[in-house]
Partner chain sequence: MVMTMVPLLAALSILQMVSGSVLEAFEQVLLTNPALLILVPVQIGTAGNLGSIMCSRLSTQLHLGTFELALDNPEVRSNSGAVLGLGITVFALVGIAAWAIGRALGGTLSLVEVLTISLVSGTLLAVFVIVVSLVAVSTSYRLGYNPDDTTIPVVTNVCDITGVLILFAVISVVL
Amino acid sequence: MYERESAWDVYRQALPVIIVSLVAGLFAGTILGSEAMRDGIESVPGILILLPAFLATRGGVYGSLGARLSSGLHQGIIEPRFTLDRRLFNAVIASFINGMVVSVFIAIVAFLVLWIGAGGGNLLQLIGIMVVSGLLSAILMLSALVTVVFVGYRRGLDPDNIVGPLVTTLGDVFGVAFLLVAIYLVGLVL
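Would you be able to provide this chain's structure on its own in the form predicted alone?
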C-alpha cells in the first residue's frame, strides 16, 4: 500500500512540472527557430558547434546544484529559507564558477573544431558570447532554481521530483534566449 501511495505522490508532483517543461521547451524551440537566431547562427561561425554543449552543461552544472539542495533539505542541513547559509552560499558559488569555466571551455573547443575543420573562426567572439550567455543564464537559473526548490519544499513537494525537469527546462529556455542576446551584444562590440 505504501509503495502505491509513494508512486502516486511522485506522479502527482512531477506531472505538472513536466507539462510546464514541455511548454517551455517548445518556447525555447521557437526562439531557436526564429529569424533572429538563424541570422545569428549565420553571422557567427561556431554557434551550432557550441550550442548543444552549452545547453547540456546548463543541465549538468545546475542539476548538480539541485541535487545538492535536495539532499541538504532532506538531511536537514539546509533550511528552506533565503538566509545567508554558508553551505547554500558555497554550493551556489561553486555552481556559478563551474558554469562560467565550462562556458569558456566550450568556446575554446568550438573554436578548435572550427579551426581544424574550416580553418577559421573568431576565438574572442566565441568566448565573449559564451561569457555573456553563461553569466546571464547562471544568474537567472540560480535564482529560479533555489526559489522553486525552497518554495516547493515548504509547500510539501519533494525536490527530487521537480529538480530534473526544472533544471533542464530552465537551461534550455535561458540558454537559448541568452545565447541570442549574447550574439547581439558581442556583435555590437566586435
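For clarity, a rigid core is taken as the largest C-alpha set superposing within 1.5 Å between two forms. Residue numbers count along the first chain shown, from 1. Just so you know, these numbers come straight off a predicted model, no measurement behind them. First, how it differs from the form predicted in complex with the partner chain.
After superposition on the rigid core, the Cα atom of A14 is displaced by 2 Å or more between these two forms. Core-aligned CA deviation for L180 between these two forms: less than 2 Å.
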Given for the second form:
Amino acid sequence: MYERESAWDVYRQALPVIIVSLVAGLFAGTILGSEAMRDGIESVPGILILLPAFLATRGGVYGSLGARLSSGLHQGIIEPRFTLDRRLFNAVIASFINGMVVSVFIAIVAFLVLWIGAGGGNLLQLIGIMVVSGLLSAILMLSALVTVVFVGYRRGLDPDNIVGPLVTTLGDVFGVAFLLVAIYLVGLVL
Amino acid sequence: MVMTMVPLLAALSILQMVSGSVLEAFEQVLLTNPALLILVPVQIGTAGNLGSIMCSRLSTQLHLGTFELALDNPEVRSNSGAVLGLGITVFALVGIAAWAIGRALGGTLSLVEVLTISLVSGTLLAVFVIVVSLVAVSTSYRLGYNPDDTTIPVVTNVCDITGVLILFAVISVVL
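Compare with the form predicted alone: the form predicted in complex with the partner chain:
Complete assembly follows, chain above in first position.
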C-alpha cells in the first residue's frame, strides 16, 4: 500500500542523490572556471553560446540509451553480456549517430547566433570542436554506460535507478573536460 | 530511434541557444569572476534534478489518484516543501563551494556576494520548478499524455533555460 510521505521523508531520501550530482556539477564548474578554460572561452568566440545546448544533449542522447538498455534488460531482450547482439549494437550505434549529428547541428546554430549577433566566428573551428568533444564523450559515455548498467544488473541493481544519476554525473564532468581538450586539439590544427 | 530523436534533440538545442546567448552576453563578467562560471553547470544540473524529482513524484500520485492541483492538497504541499527545502540546502552549499573554488582560481568576489547570488537565484528557481512541474503534470494529464513520458524532458529543458536567465538577472542586481 502506498503511504503518504512527509516533506521531510522526501527531503531525506533525495538529498544524497542531489549532493552527489552537486559534487559532479562543482567539478564541471571548476574545469569551466579554470584558467585554461577561460583562455579557451576568450580565444574561441561562440563557446559560451553552445555550452548549455552541448551539456543538455549529453543528457538527452545517453539518458535515452540508458532507458532503452534498462527496458531491454527488464524485458529479457538484451542479455547483460558484451556480445555483438543486434539489439545492443543498434541501440549503441543509434545513440552514437544521434550524438554526432546533434553536435554538428549545435556548432552550426551557435555559429549562426554568433554571426547574426556580432558578425564574427569561425564555423570550421566550432564544428571541429563539437566533433572532437562529441566523439570523445561518445566513446566514454557508451563504454561507461553499457559497463555500469550490465555489471550493476548482474549484481541485482535496478538499472532504472542507476542510469539517471550516472548520465548526469559523467555527462557534466566529462562534457566540460572534453570541450577543453577539443578547444586545445582544434587550436593545434587550425 | 535516430529519426525520432534527432529532430527532438535539434529543437531542444535551438531552445538552449537562449541560455547560451545570455552566457555570451555576460562573457566578460564570467571570465573575471570564475565563481560565477562555476555556478552555471551546478545551477542547471540542480534545477533539472529538482524538476525530475517533483515530476516523477507528482505523476506517480496522478496514477494513484491522489493528485489534485490545489494548494491544500497534502501531497502537493509535502512535495513542494521538500523541493524548496532541498533547493535552499543545496544552493547554500553551492554558494560556499563556488566562492572557495573561485578564490582558489583567482576570483575576488566576497563570500556574501556569491552566497547571496546562489541562494536568491536558487530559491527563486526552486519556486519556479515547483510551479512548472505542477502545471506540466496537470496539463499533460488533461491533454491525455502520460506525464511519466512527457514532463521530465520538458521541465528539465525549461528549467535549464530559466535557471540561466534567473542566475544572470540576480547577478546584475547584486553586482
